[in-house]
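Shown next as structure tokens: one chain only, the form predicted alone.
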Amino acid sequence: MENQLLNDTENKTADSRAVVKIENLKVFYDNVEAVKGVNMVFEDKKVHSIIGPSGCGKSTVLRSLNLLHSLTPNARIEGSIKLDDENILDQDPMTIRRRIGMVFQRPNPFPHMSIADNVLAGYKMNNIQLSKTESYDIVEYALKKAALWKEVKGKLNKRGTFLSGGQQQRLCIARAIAMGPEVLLLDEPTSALDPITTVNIEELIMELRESMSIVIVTHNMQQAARISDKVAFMYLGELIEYDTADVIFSNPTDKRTDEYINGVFG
């Protein structure tokens, strides 16, 4: 008998047409304005990269989408971030994080949890009770989506920290997608990985694009050009330019975009 919870998860990611609309987003830390009136739309089933020099606000935008500002003292947000036309800034962070998953720069599997428990961590945090069959089906589904199942299917009870760096990052991706998110956020997901593993993660991103919207922050211009449908360039907290990858990398309209891409500054 098929797992109804798993079917619901698959159907949600397969059929969702979720769009994230950022409208006049401003983020402050104390009196410092880190993000200055940003407007962007992240479309369903596309990869969107945010590029720019360090400290330009790109990771702050990404963290805002996951409502992580709520964990930072003296941080506040103005404007709106809409998912399916609902402002997520007015909603419970845990509920939103089930719909908008996030993977960080360095792999961070929970150190005292097994591989299987890492995948199911979101369910435990949300007090969602699962049967053994449901748990196994979700673990298998998420690890297959993250291209990790074949490597770990006989080791599900071992700690996630026993895996290699690349495997740990794919485990973190599996943990994020196990809840069936409509949007997946990736903050420099390959910066700590070797070139071969980076290629594997990029291939995984392209596969995941078929079932969700993906937003990635990256310093790697070649990576952004390879995997992106749309690219946003930020500088000093402002969104300078946002267009298709072809336009940004071949014919940008703003001189600052052209100079950054060509290494004049950064």
The other form holds:
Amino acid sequence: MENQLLNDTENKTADSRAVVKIENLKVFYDNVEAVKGVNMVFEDKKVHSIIGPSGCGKSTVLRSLNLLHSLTPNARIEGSIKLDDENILDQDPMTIRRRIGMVFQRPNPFPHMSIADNVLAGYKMNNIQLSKTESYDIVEYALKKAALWKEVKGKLNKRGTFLSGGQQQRLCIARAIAMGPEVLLLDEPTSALDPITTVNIEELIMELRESMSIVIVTHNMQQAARISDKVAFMYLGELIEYDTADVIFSNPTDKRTDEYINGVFG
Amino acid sequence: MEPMYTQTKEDNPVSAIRERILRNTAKNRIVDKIFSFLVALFSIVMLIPLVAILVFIAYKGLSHIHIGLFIHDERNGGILNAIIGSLMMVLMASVIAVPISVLTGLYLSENKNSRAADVVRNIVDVLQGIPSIILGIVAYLWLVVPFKSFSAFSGSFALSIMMMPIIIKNTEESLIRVPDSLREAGYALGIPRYLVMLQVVIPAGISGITTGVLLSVSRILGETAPLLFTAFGSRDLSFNLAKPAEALPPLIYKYATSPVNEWIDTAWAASFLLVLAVLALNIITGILTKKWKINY
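Mind giving me the form predicted in complex with its partner chain, seeing as the form predicted alone was just shown?
All chains and molecules follow, beginning with the one already shown.
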């Protein structure tokens, strides 16, 4: 009986556990409503894609999850975003951002720092003390996870900007996962990269999926189809449809989703 | 309506004036050569005064440089007190000006569109236009009169105000070029704003900030006017910021206008040293700017 219970809890964690719940999220820039009451749930160990034409609010949703909207003076947010049942909009952005990591469209390693320091940037710049062994272990762990270790292990003290675009983006992913985030946000992470590098990053995302929840905004529908468990289609600030990748790409319920998927607009 | 590209050669308006197009090109080629020649010529003409000054000062000054200048103060036939005074005042001026100016530049670049930033920017422009003698008088009123003594510090204060606009503008320009994506990368790691500024934005723009600091130093190194009412001058070697001090430019003025030939020679030697220092600073600026430059 006890065993059964234990198994159940294990199953529950191994199974899809909701980490982030977005409830009636509205984002305004001045008085323009960029996101109009969106509801979404992101689960642990799954990849969620948000697709939609430019200006549909998909990046805004993603940036709200990292509380980056607070940097825009004229942005206002309503509704709630719950991380483990606590509304992150009421909490300290610095702490939340360490739990929800973010990778941006263009690779943005810190140009004045070495590869190792870039990986450790979240620790160093937040004055979180690390011993030498801890530092090295984190660098190795994060770079291995980001599939960059083999290429850079001999030049950890070289500047990160000497790397190629794809390597820089993986360095940025390593920098994010070095903080051990529960959720990783990726804002069109491959749109500035060539096709082969894109495949590498996609494979990497599939591996990272084993240990965290992933939310990715993408313009590339083939990419969404390849890597997603669930896909959200947004249009003009509204969430039109949110379902498994199979349903969205083969049998969408909304006509607009169907049209977008088939290239009628977008 | 028929599309344009089906037109025949005959009714193509361009083919009718083909000859004129080619003639025009030939003419342009000649003007182009003349223009290139003039640009090169005037660049060389412009170099003449600089080279002439350097050669003339080296010719006049080099022969009068001897070790005694560097180990004795004025009472014993050297200029050590002026060299130390210049270094001391420039250093103190930098200590005052650099932090204030870099933070002001940071403020301007982070709030580029705010009304307050516009006001600050205008004030900085006006400050840059104020004659240096006026800054000397202000320093006299604020620091010499209340403390009842001329002092190296009051000279540093006047010089520091001269440095500020140069450092502020260079800092602002270089920090504006730091892309927002870098700031966001910092924020996304949970780094508080002030640390993003200090550890991401300023290091990324360090090349421009350094340029501003070195340029401002080379600018004030040759200033005489702000020191007349402040540091005043002294014939003794002094390391005391609260006491009057000599600097190279006023020393040159003092010696060059004297009737004694030996003193005039010393003025040439001091001029040579000063020009050399400014030249060296400019070369170092160029090297560091290139070396520390970050391409985003």
